[in-house]
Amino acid sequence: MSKTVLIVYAHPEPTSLTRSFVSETIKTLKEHGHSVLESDLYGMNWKATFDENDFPCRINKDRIDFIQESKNAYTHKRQTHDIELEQRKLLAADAVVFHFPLWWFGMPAIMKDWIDRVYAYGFAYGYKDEGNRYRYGDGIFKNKRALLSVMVGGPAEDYSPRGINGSLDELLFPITHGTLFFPGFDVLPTHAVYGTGRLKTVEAEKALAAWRSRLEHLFNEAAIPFRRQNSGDYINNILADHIRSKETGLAIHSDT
């Protein structure tokens, strides 16, 4: 069955490995009959600051309350055109693929600001004006899928569970569990390519082949089993005492 996939990507260099993966994503998805939407953040010259200019019809002219202004703009259809367009893409998509290089242990600033600006109150948080009721497994993106494709300059061992940089899954937890699972996405395990700073042509081709194979299972691969807020696992937003009672840390929020 044909699906719609939004590709959000951030890299300023057209010949980068990130952009090669983007091209492969578009090609592979279309070959499998899917429709593709794109958000090339550098190509769009995306506004990478979240500020007063995002609220053309301010409630308070003297001081910015971002939640208040965001709620007002979204609710009364007074958002800037670029934000509204990206929200439409997200609503139209059955899955979203994020392509980016790992810069200082996270996504590039331009992509982070895409999140800051597009994730309006009432849209990605404060859903249905119900505060925190619809989050972590619920929310506006429920039943949609999300996948990170990350190019990592360093070697895999540096990002292993005992590696000096820390586990990549833990480094990206604020994105996978926060940015994506919080508003309802089913989040797939991150696809990482390591050692990209020294990757040879043959190795790059193998990495692209592995990525093609991954994309073929975009809509049937098992998602990360993050614990849902409204599943009964949490009591007053604290994991229930009978669940992994002697453990702490990020891993306890996944039902593995």
Second form
There are 2 protein chains.
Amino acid sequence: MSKTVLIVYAHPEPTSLTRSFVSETIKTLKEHGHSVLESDLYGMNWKATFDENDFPCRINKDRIDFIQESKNAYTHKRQTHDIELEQRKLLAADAVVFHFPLWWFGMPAIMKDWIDRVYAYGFAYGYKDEGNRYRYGDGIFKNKRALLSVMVGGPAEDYSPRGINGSLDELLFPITHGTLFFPGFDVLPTHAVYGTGRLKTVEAEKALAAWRSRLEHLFNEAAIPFRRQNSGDYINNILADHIRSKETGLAIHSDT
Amino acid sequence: MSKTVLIVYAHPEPTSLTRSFVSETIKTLKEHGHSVLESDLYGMNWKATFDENDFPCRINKDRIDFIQESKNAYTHKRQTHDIELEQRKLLAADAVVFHFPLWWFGMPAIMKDWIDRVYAYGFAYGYKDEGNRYRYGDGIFKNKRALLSVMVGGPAEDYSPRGINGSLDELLFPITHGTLFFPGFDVLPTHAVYGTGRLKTVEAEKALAAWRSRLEHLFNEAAIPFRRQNSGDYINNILADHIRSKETGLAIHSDT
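Could you present the same protein in the form predicted in complex with a further copy of the same chain, rather than the form predicted alone shown above?
Let's see the whole complex now, leading with the same chain.
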């Protein structure tokens, strides 16, 4: 069945590995009959600072309170055009794929800012103006899927479960769990390519082929089994004592 | 003894809790005879996108490779003035304090971009052009201290060791370990204030007093015991088998 996929990407160089992955995504999805929406953050010259200019009709002109202004702007449809447009793309999408190089163990700032600005109060948090009632598996993006495609300069070993950088999945937890699962996405396991600085053409081709196979299962692959807030696993937002008793660490928030 | 402290902060509202903490930091440090340098990212209108404009003298005008251009710009002193100035402040500082509100489980984008842009190749990574030889406890910021002061909207329980968001220390690991310990800083335990949206005046005063006490020990408090790359704990960048055998998770990278 034909679906709509939003691709959000952050790399200004058309011949970069990140962008060759973006091209592959567009091509593969179209071949499968899906519709593609794009947010080329560098190409759009995305405004990369969340500030007062994002609230053209302030409720308080003397003092900026981001949550209050975000709530007001979103609720009364007084957001800037660029933010509103991205929200519409998100609502239209059945899945969202993020393509970015790992910079200092996270997203490039321009993509972090896309989250900061587009994720309005009432939309991605404070959904239905109900505080934290709808989050972690429940929220505006429920039944949509999200997937990170990350280009990593360093070797895979450094990001392995006992690697010196910390495991990639845990380094990206603030993104996968905190920005994607939080507003309701089903988050697929991150797709990473390592050692991107030293990749030969033949290796890049192999990496693209592996990515193509991943994409073919975008709508039937199993999501990361993050625990849903409203599943009973948490009591007052703390993991219930009987689940992985006495354990700590980010891994306890997945039901694996 | 008089020291120099750089304060990097990201909040545009002068009456915000973040900024009242910044004011307290400046006041307290000056009272103790220290010199204060400031990077007010919103106030400076910090350029929040890392792009081709950061390399005024490109080695390759046809294709942008961030690492190559960063290395060239840093090595041949062809960086932009704003980046160079921040690097000079970092070199002059004995300690760096970062003040920011937690937005989507990380730094505001403008501060992430300060890292992305200021942390040049040859400076914060690829130190002495020796690849990954100097990192995690060894690097340009060796013998300097760094400390995060974070304003968190949600309640402390949600960020506790079994809290639904994940523990704050682990959510911030990409910053404390990945961007501060990596280039050599001794990183102090993060100072967090929770529930900032609902803080009453008297609670804010108490929070400021607690912060003042922290600051008084800025130069003698014990750092987070992150394991040093070159200490023998890692073999080929993997934690040695005999250390916390078979355990995984970000906590294994601290010697606690």
